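A lone chain, given as structure tokens: the form predicted alone.
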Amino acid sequence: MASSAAVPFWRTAGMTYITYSNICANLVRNCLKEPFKAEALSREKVHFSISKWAGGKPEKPILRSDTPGV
């Protein structure tokens, strides 16, 4: 049985690693200076395929761009 206290911070606040981790990542790109603020910026971007299944095949996949807080 573990303690609460090996608990970590971030599950006690009720958040996922993933959460977490993103919060970390904007704080430490919104506290460098430019041009490696702008560089830092433009690697956030998300690019990713999306793939409906049909028969047991897949479908012609839907590729998506998003930008995190757009």
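Numbering follows the first chain given and starts at 1. In this text, the rigid core denotes the largest set of C-alpha atoms whose superposition between the two forms falls within 1.5 Å. It should be emphasised that the depicted structure is a prediction, and the values quoted were computed from it without experimental measurement. What changes on going to the form predicted together with its partner chain:
Once both forms are fitted on their rigid core, the CA atom of K45 lies 2 Å or more apart between these two forms. In the core-superposed comparison between these two forms, the C-alpha atom of A54 has shifted by at least 2 angstroms.
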Given for the second form:
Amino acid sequence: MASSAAVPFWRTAGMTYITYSNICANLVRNCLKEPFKAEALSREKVHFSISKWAGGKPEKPILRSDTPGV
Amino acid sequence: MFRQASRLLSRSVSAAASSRSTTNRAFSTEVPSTIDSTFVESWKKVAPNMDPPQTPSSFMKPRPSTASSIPTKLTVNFVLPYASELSGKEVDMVIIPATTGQMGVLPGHVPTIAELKPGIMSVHEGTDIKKYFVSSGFAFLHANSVADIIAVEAVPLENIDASQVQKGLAEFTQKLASATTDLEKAEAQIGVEVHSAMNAALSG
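Moving from the form predicted alone, what structure would you give for the form predicted together with its partner chain?
Shown next: the complete complex, the earlier chain at its head.
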């Protein structure tokens, strides 16, 4: 029994709902007026550090951040 | 082997159908979580020092009851990932931008789960109308006239910059025309939709 639900175009292109929703939110944030735009972008900043493991020990961590140097 | 298949299949289907009609099982949320006394007694005989095991239904909170008469106000909970915009606010009506079109929600609305598209959500309280541009999200309308609306980004219309919207719309329309892979096309299409919705929101 094939499902007859209409599939949204982003789903057929291989995108998940969460990716779609985040893209929409980013587009809206980029169109805000000045003080709100700065607030929104600073709110959404992410910093994280990734370390690959080899031989049971973590190697040097890589830091990813929207504001390099922080 | 396959000669018997139709007989075996039809036998299992008819057995299930007849048992389904005779033992009408209720959903687990509809059965009141009463403890089965015969089970508890036989358990105590076998393991008198241990508590009888709990069943999933004993951990569930009872579903909030639906009032017999339609309430006069709709309770709205509008939340964003970083803030609770409206919490338990009693209003007359909300209009949400569902993918199936603008949906007006009044108290006593049929329980619905609606996916939202980029568009305007308006909250009507008496003569006050508060409008937000919602990027996307979901609206859960419950039987007891409580509406839970969740969105990733929702901004009042005054905070949107019209010139940025026009620029974005032009940029994504151009990207859509020059897109090659499915993914690029999808991203450009999303850009066009969101910017057109913002444009319509600002001018409408």
